[in-house]
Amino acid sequence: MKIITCYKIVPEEQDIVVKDDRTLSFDRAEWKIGQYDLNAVEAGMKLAEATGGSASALSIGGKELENSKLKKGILSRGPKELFIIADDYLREADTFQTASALAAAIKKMGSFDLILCGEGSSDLYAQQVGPQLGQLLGVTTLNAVSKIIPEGNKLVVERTLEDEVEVLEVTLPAVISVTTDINLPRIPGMKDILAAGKKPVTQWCLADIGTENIDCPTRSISTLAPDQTERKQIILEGEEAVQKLYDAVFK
């Protein structure tokens, strides 16, 4: 099974400073990769590993994805070789620029029997990126898979719904999104930071693979962080102290 995961880099949350005029400023905030892709990784080895296929990895962005910490923070979580598509346009791209791309670079990377993506990014969280992504590859496209059975050519995976846990048959090729819970990421030792180093990265620019002009449906007009209030700061005490807590919650 020729398995290739998507995964985004994003700005450290707890860098991240709200200014006075509830704007954000990314300036000390360091690059790391998206914490729901890193459930998206460990699914597409522990695949590779049950079916004795191949893992690679995929992402696009900015320049930062140059950074050799972050391309070995990936490697070393165990896919074989990583392709990455930096280009500053890419910085800020919605979720239909990022699906195109994605879509173009696997298109030249060759076949795949499957992409996984993470349920969301960790700065945007649209949950649009594999939808978008499987249908521009015209393939079957699930999202919210908390479990995954390879059998054969095909896999059985469980979708867990607000009120049932729902059981599919999925073939091949397909997009999956994962979620949170399919899995625990595994933390890379000393030894496979070092042996990250050793594989092969290709790198692309939007010219090589053909999508210099992606059109960009939505436009971002500001980001504002939500206004602060000051705590009540109330006690409540006696035998009515749940009926007010009721009455202060929902008033």
The other form holds:
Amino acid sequence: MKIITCYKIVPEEQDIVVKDDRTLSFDRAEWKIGQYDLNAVEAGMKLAEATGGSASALSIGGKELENSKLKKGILSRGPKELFIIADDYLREADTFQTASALAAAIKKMGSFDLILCGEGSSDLYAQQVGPQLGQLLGVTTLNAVSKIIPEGNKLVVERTLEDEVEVLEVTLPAVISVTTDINLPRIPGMKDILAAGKKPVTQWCLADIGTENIDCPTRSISTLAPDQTERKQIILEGEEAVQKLYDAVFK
Amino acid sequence: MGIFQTVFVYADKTEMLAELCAGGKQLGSQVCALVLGPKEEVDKAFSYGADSVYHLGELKDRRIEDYTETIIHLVQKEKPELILIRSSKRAKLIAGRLAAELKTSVLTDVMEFTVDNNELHTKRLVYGGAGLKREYSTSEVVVATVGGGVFEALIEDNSRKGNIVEVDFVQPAHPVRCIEIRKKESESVNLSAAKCVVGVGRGFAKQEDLTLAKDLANLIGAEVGCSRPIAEGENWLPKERYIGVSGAMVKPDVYVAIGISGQIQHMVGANSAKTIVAINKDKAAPIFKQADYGIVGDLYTVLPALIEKIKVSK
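Having seen the form predicted on its own, I'd like the form predicted together with its partner chain now, please.
Below: every chain and molecule of the assembly, starting with the one above.
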């Protein structure tokens, strides 16, 4: 089974600073692999191991993708090779632009049986790239998948919806977005990190995959910190604290 | 508002169409509901305020997703200017596949729609709740998914009728066979409607200790909610009880956060509470900056004392 896992490089959200004018500063935020994409990478490795298949990783985004620590970060989690399309034109890509670039890259990579995505990117979390990518590639497309069992040339998957779980039979090829419940991503050891440095990385530019002119149909106006309700911030300490809290709130 | 001519509305459960029909009326002049199900569901759509209904069929032994091609075909033919889709896992898959065919993106989980300069502007949370992104779509057909509570449903009027168009079924290109459907054994809890909520976080050392929070909740008539790690890492409480950016958004009179540090991803779900109480042993925890009343102390001594105090005073 030939598996490709897609991932996104995102800013560390813990390090985003809200400025006085409510704009967000990313100056102190390091780039990292999207948290939910790690489950997709792990799901790809489990399947590759179970079926004797191969797992590759693919990402599109800004120049930060070229960072060697991030490249090793993904390869140390198991994929045998990495493909990246790093162009700052793609840094603010919306879901359609992202799915279009991924589809073009996947076509250039050749054949595949299964594409895996995380349930959403941990920065913008639109949960749309997987569904759009599947449609653009013209294959079976599913989201919310929480379990994958290979059965011959098919998969039996569980799909966890709001109030029910569907058990589905999926013919390949397919694009599947997985939930965070599907597994516990492995933590790479020193050996994995050293091995990652020797794995092949292929870098293409937009012209290589023929997508220099993909339009971005979503226009961003602003991203500001949400309004915070003013709070009293009364701190109660000492012996009387519980009594005071009771009087103020629960009486 | 009302800058659009035709607005399509779709929800994978018909009862969720009510708010969308109301939203469609605010944003456009003609609201056309896409309905999948028996005749009664069509009538419901009219009672919610739909001007006309595209009846997709009766579902029967098909899956809802089998109708994606039918919806795509209909939208490509009728070209509405806006499609409002109620956010759900199924709907997000259908919306994404539809958008890809329309060569556009989906404005997801929109919390607010405003019309500015004849453009439809939307707002949604990004960066785990740290940011509110305002954006718009330049697409000919704008596709948006909408959560609950964004629009207020109109009063149902069963006398309303309208034009019904029967839509031909389009065979799915890649049908998926359903082997089994299991109902989730989750208790249904409506945290968003609770007047009082007790939230538990990592400050609790083990699952059994949550009885302390449950005792307090019972005493004050509160629902128990939690931070994401309690529902997803520890699995101490079902996911339905997780409060935060991708979980429940609560708006109670009182929110009591116990052993919760106060990360933005969680607090964005509790920010609408009238009063926030925090109990945490770490004086530097960010929760104290976002609380009205805070007790710096060990929850294992503070909670029993508070429970006792309330019991005695009752």
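Positions refer to the first chain, counted from 1. Heads up, when I say rigid core I mean the largest set of C-alphas that superpose within 1.5 Å between the two forms. Only a predicted model underlies this, so the values are computations on that prediction, with no experimental measurement involved.
Peer 1: Taking 2 Å as the cut-off, check whether the CA of residue 236 shifts that much or more between the two forms after a rigid core fit.
Peer 2: Passes the 2 Å threshold, so yes.
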